[in-house]
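Next up: a single chain in structure tokens, the form predicted alone.
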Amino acid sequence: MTTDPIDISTHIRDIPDFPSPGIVFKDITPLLGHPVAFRSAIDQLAAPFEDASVTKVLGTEARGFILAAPVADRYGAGFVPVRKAGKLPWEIERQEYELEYGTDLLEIHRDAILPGERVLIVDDVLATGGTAGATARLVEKLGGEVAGFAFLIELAFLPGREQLGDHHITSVITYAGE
């Protein structure tokens, strides 16, 4: 079932000074409590990519779960999770990647992507683009292709998308300014 996009972003809170000062935080939860305009994001951020043949659909910890399970579900496709360090149960593989100060590590199960299969990224935000940037390195590492980049925000002030390549990226909504 698909809805009439609507205007989501009418549906994001802004806390400032969170998680430090300066820093204003888009807070989603308004979004995913409402069923009318969370139905429409899903639609949103699935609707770019349905001819893209896309087999699976990864979510990035922890947000980025709750968007791509549902874009997964309306491509009939397999839902993989993408995981900070040491939280999955089997052999994985990993990719180490820059924060604003210091480095961290994205993992996910070795037959999670198989070669060939063409693959989704969905993600709430796209800010540096150093998790989505990761994210498709690991596909790429278990010879997946990247069908492209899904995000339900998208920071423009920040220089995520030129981390990402020439990949197909769509945002549903896109802030300009911080």
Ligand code: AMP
The other form holds:
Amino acid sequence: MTTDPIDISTHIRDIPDFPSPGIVFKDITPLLGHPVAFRSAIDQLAAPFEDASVTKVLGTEARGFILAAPVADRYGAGFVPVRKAGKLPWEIERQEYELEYGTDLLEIHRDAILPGERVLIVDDVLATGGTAGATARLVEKLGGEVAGFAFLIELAFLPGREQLGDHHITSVITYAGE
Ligand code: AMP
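And the form predicted together with the ligand, for comparison with the form predicted alone?
So here's everything in the complex, that chain up top.
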């Protein structure tokens, strides 16, 4: 069962200066805790790629897991976790990406995506695009095809979209300014 789209922005809380000064953190926990808003958010994330022949939906630790898994279920697709370094127990592929200060690593199991599979990447927030870009490279290293990106929130005042090249990118809510 799907619900009528609702304005999910009313269920997202701005937390100024978290986790560090100058960052306005988009807290989605009120949305996750509201049954109607949560279901509508999943509907709105999933709708643009319903006919995209997606066989795997990939979520990035940790909030990406919460959104990607129900989207995968809607399509009858598999769910794939991408995790921070050292968390996955089996053979991994890894990708470094740039942070504001320094670099970080994301990892995926080598057998998580088969060559030629169509993969949708889901996350809560598109900010600088570093996380999503590294995730796409992991998919490509395993021979998968990135069908697109579905974000709940896009911070359009940051250059995330430009980082992701020509891929199909959708977001449920776009914030033009902080
Ligand atoms: P980025 O790699 O800069 O696009 O950042 C995306 C990742 O960081 C996502 O996985 C988000 O969960 C998190 N993130 C970045 N900015 C914010 C923000 N303002 N509020 C909440 N989460 C954020």
